[in-house]
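Only one chain comes next, encoded as structure tokens, the form predicted alone.
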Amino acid sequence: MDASSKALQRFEDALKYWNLSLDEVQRERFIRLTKLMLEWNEKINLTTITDPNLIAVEHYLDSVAPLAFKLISEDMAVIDVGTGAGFPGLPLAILCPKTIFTLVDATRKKVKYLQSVFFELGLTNVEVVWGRAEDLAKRKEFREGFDVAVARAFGAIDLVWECTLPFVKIGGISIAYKGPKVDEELAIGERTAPLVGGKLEFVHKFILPTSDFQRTLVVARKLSVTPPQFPRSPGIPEKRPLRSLTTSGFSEVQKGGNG
């Protein structure tokens, strides 16, 4: 057995612990996603982990962490907002064949990237758009539409709730992955949550099954429409955060990264 033989057989097992399973087309995909991915690593810059081993567990188990917690099912409209590399979007969407993903990120060539990985793996759920979320969450074609918004690796609690609830339907959620250390967040990402038109409701604290990592996905309930100003213009979010709307006085956290 290959070193991505047993990488998927890992993450098959992983996923029996969340009653997940794959098919053969769901196999194949993610061997080939693997190769592709790694392929493309020597041009682009798409991850730093390279150990197949790791990739099944590190990037597609974690992005499909949802998954177990019920927070996306078919026929949902649900969008990755700073996806990079493809994750958590593109193991979801093999997962996920009856829901629809939309995949943003603002970097062209990793772009270029995800729309070569998705025409080479038959997926025909999958839209790949280039551009800033903050730009985008402004067009009409896309402000509140979408049962979920998914984002991980993209920064502080607050800025991804500003730049992921203006795409989501009232109703629906926005999903934050973080790391462990996230417990300094949520008070920040409880107070910021309304700015926006959501609702903190859920934190989820796991290990991923067949490893020591801990996650957590955060969960946004959109409650309300989001106010016109918000997203702010490309670059604001990030210097000037949401906290800082507030008169309460949080501390800074460290932003990026997964906590």
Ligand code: SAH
Contents of the next structure:
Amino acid sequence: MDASSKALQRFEDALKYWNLSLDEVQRERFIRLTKLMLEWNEKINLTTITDPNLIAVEHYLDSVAPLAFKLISEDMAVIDVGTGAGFPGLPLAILCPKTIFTLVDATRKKVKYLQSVFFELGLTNVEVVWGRAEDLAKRKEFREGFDVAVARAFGAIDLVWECTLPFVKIGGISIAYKGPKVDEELAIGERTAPLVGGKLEFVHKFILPTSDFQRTLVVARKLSVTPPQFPRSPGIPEKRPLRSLTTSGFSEVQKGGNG
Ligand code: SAH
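Could I see the form predicted in complex with the ligand next, after the form predicted alone?
Every component of the complex follows; first up is the chain already shown.
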């Protein structure tokens, strides 16, 4: 067995803990994906993780975690905001061939890579869009057009919510992929969700099976229409995060003398 088949076996063993499995086509797609990503990674910066075993756990297994909690199902439309090298969107799209995935990134060369990958893997349920979330969320075809928005390694929770919830239909959810330390961030950020039409609903803390990596999925439900001023112009959600707009956020800033 070569290195990438062995790594894939590890991925499949771990998936069993979540009652998930791969068919032959899906297995081939993951093997091909690893190969393509490592090839392109020589030319453009896609991932710092290059060991196929770690790719299998830290990228693939981590990406599909929402399936363990039944957060994504068939016939949904899902948007991955800031997908980078296609995480979590690509592994989810391979596992859920009947779910439609829109992968968004602001970096053109990553989008070019993704276009070539979904073509080579023969994925028919993936669309790749180049652009900034702040701009795309204003477009009619994207705004409030998705059942689920996902974002991994995108930034603080209020930045995630401002850049994901405008894409989500009322009743849908935003899923933020986080590491183990989220409590402090949520204590400060939780009250910002209503500004963009959401409400923190659930925090799933878990360990990736067969590893000791701790992860958290932060789920916010879209309860009302996002006011049209959100998301603000490109860069502003990061520079002046939502928490600085809430009353106590302001006083914290003022106390700090920056306000
Ligand atoms: N989700 C991937 C990549 C995380 S790095 C992963 O978990 O591996 C963050 C990515 O978000 C980068 O690829 C960057 O180009 C993209 N990004 C940052 N701000 C963005 C924005 N406002 N709109 C769209 N993409 C953005």
